[in-house]
Structures are given as structure tokens and as C-alpha cells.
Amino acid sequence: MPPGLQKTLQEMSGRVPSWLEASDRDENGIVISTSVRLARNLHGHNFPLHADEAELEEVLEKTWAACSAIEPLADSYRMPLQDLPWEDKRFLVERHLISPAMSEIEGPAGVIIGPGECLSIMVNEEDHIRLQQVAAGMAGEETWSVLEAVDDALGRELPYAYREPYGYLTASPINVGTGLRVSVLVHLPALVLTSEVEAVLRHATQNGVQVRGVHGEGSSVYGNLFQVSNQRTLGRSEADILDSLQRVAGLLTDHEQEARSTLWHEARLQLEDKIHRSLGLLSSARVLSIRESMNLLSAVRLGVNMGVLSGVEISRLDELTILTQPSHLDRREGRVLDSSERDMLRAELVRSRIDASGGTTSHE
């Protein structure tokens, strides 16, 4: 691996993406982030799953060159994934920069990462190009406006595969058309506690959305974090997709707020007990699995959002959701750890950060 690439990864491991540091979320902390993605392919080239290594290398080089000519990507990192071991690819998955599927690719592929990790471009995943822009909170229109400008600029440098009346051609038929996927990452702990989450999410899927884990397709749900995105793009305009996701996010927010109100009025003692116990475990545990730590952090986040806890900063919880992931812990220690070592290191890191943030509780 080139030394500069290793240094870049090490620098990334000690900080959170700038979109996660942003404070412009709703006060209830339900919508964590918005991600807007575009699928594009190059005219005259086979889709990645049907292309040989030479063709994939050609697509990669063309995309590298095109991105060099675009101002928003002038200061970006370029990471050839074939140069990275699997644990470093998993590190990029944990930071939402590549998909779990892309971490398994062994041929010519890469990712371009813009300043602050808000903008990224996967090259040679399922499609030749997957552009992504991420922002804090519910920010569909603003995020789309940034990505649309990058897409337009890149389209002037590269011949996109496009055919009337279908639109942009993609490897998966459900992405044909605009190629636009909008997703929101939502925190729904009260709906989980009241056992209403399955019914609410089932209703959401009937409105044309998919529900996945925190890292998208193929990932597990933990920490009460759900990624909700549109299912199809064919025959739908960008404005229609953005509007429908915003409506679904609004409905999920309303249901979560109602569930929180129910818990507060009907099971306040039990709710406060769960929140206080979670904070106590985080500040004293010597061993924490990733699933347990994410679930405990979720409860503490709920406590802060509902005013049960004070002295715990949401930014510190955000930080821990990223820095306690397996590959982040490996990088922190400088080697690949086994699961028991990670669980001990995770608990140590959480204790130090929770103690540093105060961790006092509010008595009303």
C-alpha cells in the first residue's frame, strides 16, 4: 500500500466525518442524516459485473482523470481499493464511504473522497460510478443541489449511458431512470421499546421505500438505527423522489415522537431506569460488544433528546458510534484485533469519552 494512502486512513480513523459533526438536526435527533446517491455508467462499456479487468481499469482511469477536472473534487483523496487489505475496506464501510458489497471486490475499483467525507464516488461497484453526498439531519433538497452540480460537471467530462425513453441506464433495473437514491438514517428507539416499529416500517414500505441497516443493503440493524430509501427511480422525477422521502421521514418522526410521549406518560419510571442504567453501563463496563454498545448509546441518546440526561453531549455519542466500530478499533491499536480484544478496547474508549463528557443526570 502506498505510504500516503496509509497515512490518510490513519488520519481519518481519529476523527468523525464533518457531516456527523454538524449541529443542524431536528431537536429530537430522530433524523440523523440524509444521503443522496446517483448511479451512472459509461457509454460503450460493459457494466462492471460483465467487464473484464482491462475494461474495469480503463473505466477507473477515465473516472480518475475526469474527477481531476472538477473543482469540488480537486482536493479529494483517491483510493484504489485493490491496494487495500480487507480490514481497510471494512474501515471505509464503517465510515459510509463504500458499500459492504464493494468491500468484497478484488478487481480494479476505487473510491474518491471529498473534503470532510461529505462527497464520495465509488468506481466499479455494481455500476461504473456511484456518487454520494451526505449531510446532517433532513436535508434532501440541499444535498441534492450539491450532488446535481457535481453530476453535471462529471457528465461533461464522461459519456454517460443514457437512452430515451428510459433515462440513465444502470446495472439494476430498479435504478434505471434518474438513477437517484435518497435515504435517511433515522433513530427510532421509542418505537422499538413500544414494539410498534415493525408495523410502522411495514406501512412505510407500502409507500415505496426500503428499510435496511445502518450500512445499507446486507447490513444488520442495531442501535435502533434504520436506513430508509426509495425503491425505484424509473418514471419518477428527482423532485418526486425527494418529496416522497421527506414525507416518509416526516411520518416516521411523528410516530417516534408519539411513542416517546406514550413512554413518558405511561412508563416514565421504566424509561428513566433504562436510560440511567445504560449510562451507568457505558461509564463502567470493562467489556462491550459492538451491538451492546450501540444499543446502550441509543438509550443514552434518547435520554439526552428527551431531557432525562444532562451533561452528555450528543457530539460525543456521535463520535462513539463511529470510533467504536471494529476496524476503527483495529486502527487505533495498530493491528487486527480478535473480538475479545476489541470488546475490551471498546469499553475502555467508551468509559474515557463518557467520563470526559460529564455524564450527569437531570432530576426534574
Contents of the next structure:
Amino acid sequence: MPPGLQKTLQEMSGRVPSWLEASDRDENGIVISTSVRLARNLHGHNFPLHADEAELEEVLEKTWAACSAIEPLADSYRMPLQDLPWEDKRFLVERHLISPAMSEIEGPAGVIIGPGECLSIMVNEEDHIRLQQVAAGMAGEETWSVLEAVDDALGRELPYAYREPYGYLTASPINVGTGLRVSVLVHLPALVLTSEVEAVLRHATQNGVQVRGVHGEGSSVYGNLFQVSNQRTLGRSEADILDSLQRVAGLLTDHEQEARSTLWHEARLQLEDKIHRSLGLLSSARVLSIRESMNLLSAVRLGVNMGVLSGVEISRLDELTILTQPSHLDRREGRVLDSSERDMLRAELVRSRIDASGGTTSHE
Amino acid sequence: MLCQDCKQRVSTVVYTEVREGTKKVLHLCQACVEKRGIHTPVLKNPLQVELLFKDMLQEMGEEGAFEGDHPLDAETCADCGWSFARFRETGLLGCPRCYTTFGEPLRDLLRRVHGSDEHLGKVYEKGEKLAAIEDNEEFLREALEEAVEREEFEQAAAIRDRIQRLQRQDE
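Okay, that's the form predicted alone, but what's the structure of the form predicted together with its partner chain?
To see the whole picture, the full complex is given below, headed by that same chain.
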């Protein structure tokens, strides 16, 4: 393992990815972030699942070399994953730099991380190369234009697997064609409160998107965060895919706004009570599970967005959403904690960043 | 994939019906789901293209002579040795050439998953050139085999040289 690696991970653990710093630019705070991902493979090589160690090594070497030769990746950091301990991989998963599937891979693999963690390139996951660019708010076009430039440069250095009529060839036929997956992260607390979220998301899927809860599975989704992404990658252009996600994000934003307004007019007391209670709990609890803290942070975020709370900064909430995750807490403490220790440490960290006086009712 | 009822809109719901002991899986769009009066919670039955795809691969297992078989299961890719059975099992292909090897059944799957079998969008010119070289090489390899069979060794050597030149170009 390169000597600087642990130092780099330690430095990362104390701060949020720089793209999150611009998270207050979406005024209603509904669209949290946009990410675009491209799946690419090398011509003449077996896909990772069917490649032996020597071939994976070769793909990794070729990709490392190509990445260090291109201008858009000049300041990026290369991180080999093969000998990285499991808890460090999980830390990278929590920061969305690698996928959960990638953290399970044991052969030669790596990730290239761009400045501020806006760009990441996974090597030897399901495909040889997975490029990802992320930005705060609704930023489909912006993230795509950055990623496309990296992809163009890398495609000149490396021979990508590409063949008409299918386009970019991927290990799974699900990703073939453009290889593009555009995902929008949305925060829909009012729709969850009014129990409309199911119907609204179901309606959204009619636009060719798929939806999943970010935290938890099935009916036990917590934190009110949902990820919406395109289903199809073949037979649709990149612009068309970006456009449809933009449209769906707009649709979801409208529905969420409507639900917020309904709550404000029909259940204002209950809404304000819920928001203030959440702030109270966050600022004084001694034990917080991740599920509880995510739900409380969601309610406080809603309070700030709706002007019920002032004095709490959205950037603080973003920071806590990242830093209170299990591996982040472990790193903070310098060892692998058990879950009750984490719950205590999480409550302590939240208390140190949020105080009850932040919540003052504003009058609309 | 397209909705099995209207065959026009993209299906967004996988509906499993068990009636009198027989299971039937339907892929429907939201409008047709409502027409049938089915209630489907989106988050409990997450609409993930991965799940739809797995279902499709499994369904293909009903086309073979035995349960769970597909007529093409034993077919393997000449380049990487990956079999159609492994593909159905994992949902993943072995190498880029598998897209050509598994021809029509794969194309049919792509149509069902994406509603299309043709790439629209960014064109990678270098990739087209590489594919042309690859096709050329395959053509020459067949010619080489035939020449050897006919015992025309001079011609075979000439073809071999051409293949080597192509491979250098490829790199």
C-alpha cells in the first residue's frame, strides 16, 4: 500500500466532498445532487468477472497509465484497492467513491479520485472502467460536459470496446449503448409525511426511470432520500437521457412543493412541532442510531427549507449526513467500533454541531 | 421491456399472479396495471432494471427441452469460452465479442430490456475501426483454416502474415 494512502483517507474523513459545499444553491433543497456515470471496457480483454488475475492486472496498469497521461486527470489521486482493508473500502462506499459491489472485489482493482471528490473512476468493477462525476443540485448538463471531456480524452488513450449497432459494449446488457446512468438524489419529506410518495414515484417511473430509497430497503426506507435514475441506455441519446431526468426531477420538485404547502396550510402546528422536536432531539440526545439521526436530520432540513428554522445551516446538515456514517465514525475514533459505541459517538458529534438555539420560528 | 398488455409503453411493474397453483409473471406498464385494478407499491417492489432482466433470463429457461434449460445453453464464445448458460446464470457476458457470438437471442433480449437494439448517441470512431480489424481478422482466420485444409501452404503463410500485420495495427 502506498505510504500516503492512509494519510489521504484520514484527511478525507474530516471534511465533506467539495461538491457538497455548493449544496445550498438549490433554493428549496429538494434536489440534493446529480451524478452521471459511464460504463466503458477495453477492446480485446475479457470483462472483469471472466478475467484472470494477470488480465485484471494488465487492464489496471493500462488504465492507470492512460489516466496519468490525460490533462483532465492531472491532479487526481490513484488508489489501489487490492490490499486495502475492508473498513477502508466501506469508508469509500460511504463517500460514494466506489460501489458496494466494488468493496467486495478482491482481485486487482483501483479507484481514481479527482480533486474535491467530484470525479471518481473505478477500475475492474463489473466493467473495466466506470467513470462518475457528481455535483450538488440539479446539474445534469454540467456534470455531463465534464465527464464527456474525460471520456473523450481517455478514449483517445485507450481502445474502448465499441461496436455498431450496440455502441459501447458492457459486461451487462443492461448498460450497453451509451453506458450512461444519470442519477438524481431527491429529498421528499413532505411527500412521505402526506403518504403520497408511493403514488408520485410510481407515476414518475412512467417516464422510464427507476427509483430506490437511499437508506434502507423496501418499505423501511429512512431519511426520505430517493435516488431516481434512467432505466434504459440503448436507443436513447445522452442528451435525451439527461433531459428525461431533468424533467422527472422537475416533476418531483413540484409535487414535493405542493405537499409542503398543504402541510403548511392544513397541519402547520403538527409540522412545526415535528421539526422543533427533531431539532431538540438532535441537540440533546445521548444515543442516536443512524436510522434515527437520518430521519431527524431530514426533518430539520425540511424546517430550514421551509423557513421554520433559522440559524441552522444546510451545509452543517450535509456535513453530518456524511460524517455520522459508521466507517466515518470508526475513522474518527481510530478503530472499528461496535454499534452501541457508534450510536454514542454519533450523538456526541451531532450535539457538537447543532445547538437547540438554532431553532427560532420565523413568521411567513 | 414493453408492456405485455398494450405492447406500446415501457413496462414498469413486474406482477406475479398465482392462480390455482400456477404462477404467471407479467411485465406491465402503469396504465395497464391500473386497468387491471392491481395495486403495486413501488418501493416494496422496487422497479429495478436488474430485477426485470433477471426475470427475463430465468424465463428463457422454459424454452429448452428440460426445465431451466435454453436450447443455446451449450453455445460458447470462440474468443473467451463463456457459455450462454453462464450468461443466463450471471446476467453478465464474458467479453465484448460475446455480443456477436450470442447474436439473435441477445438482440431479442436487448429489444425487450431497452425497447431498442440500436445505439443512439455518442459515436466512437476508433471503436468502429477496431471492430473492422477484428472482423477482418476473423474472416482471414477462416480463410487460413480452409487453405490449410486444402494443403495450400504458401497461401496459408501469406494469410498468416496478413493476420499478424492486422494484430500489430490493433495494438
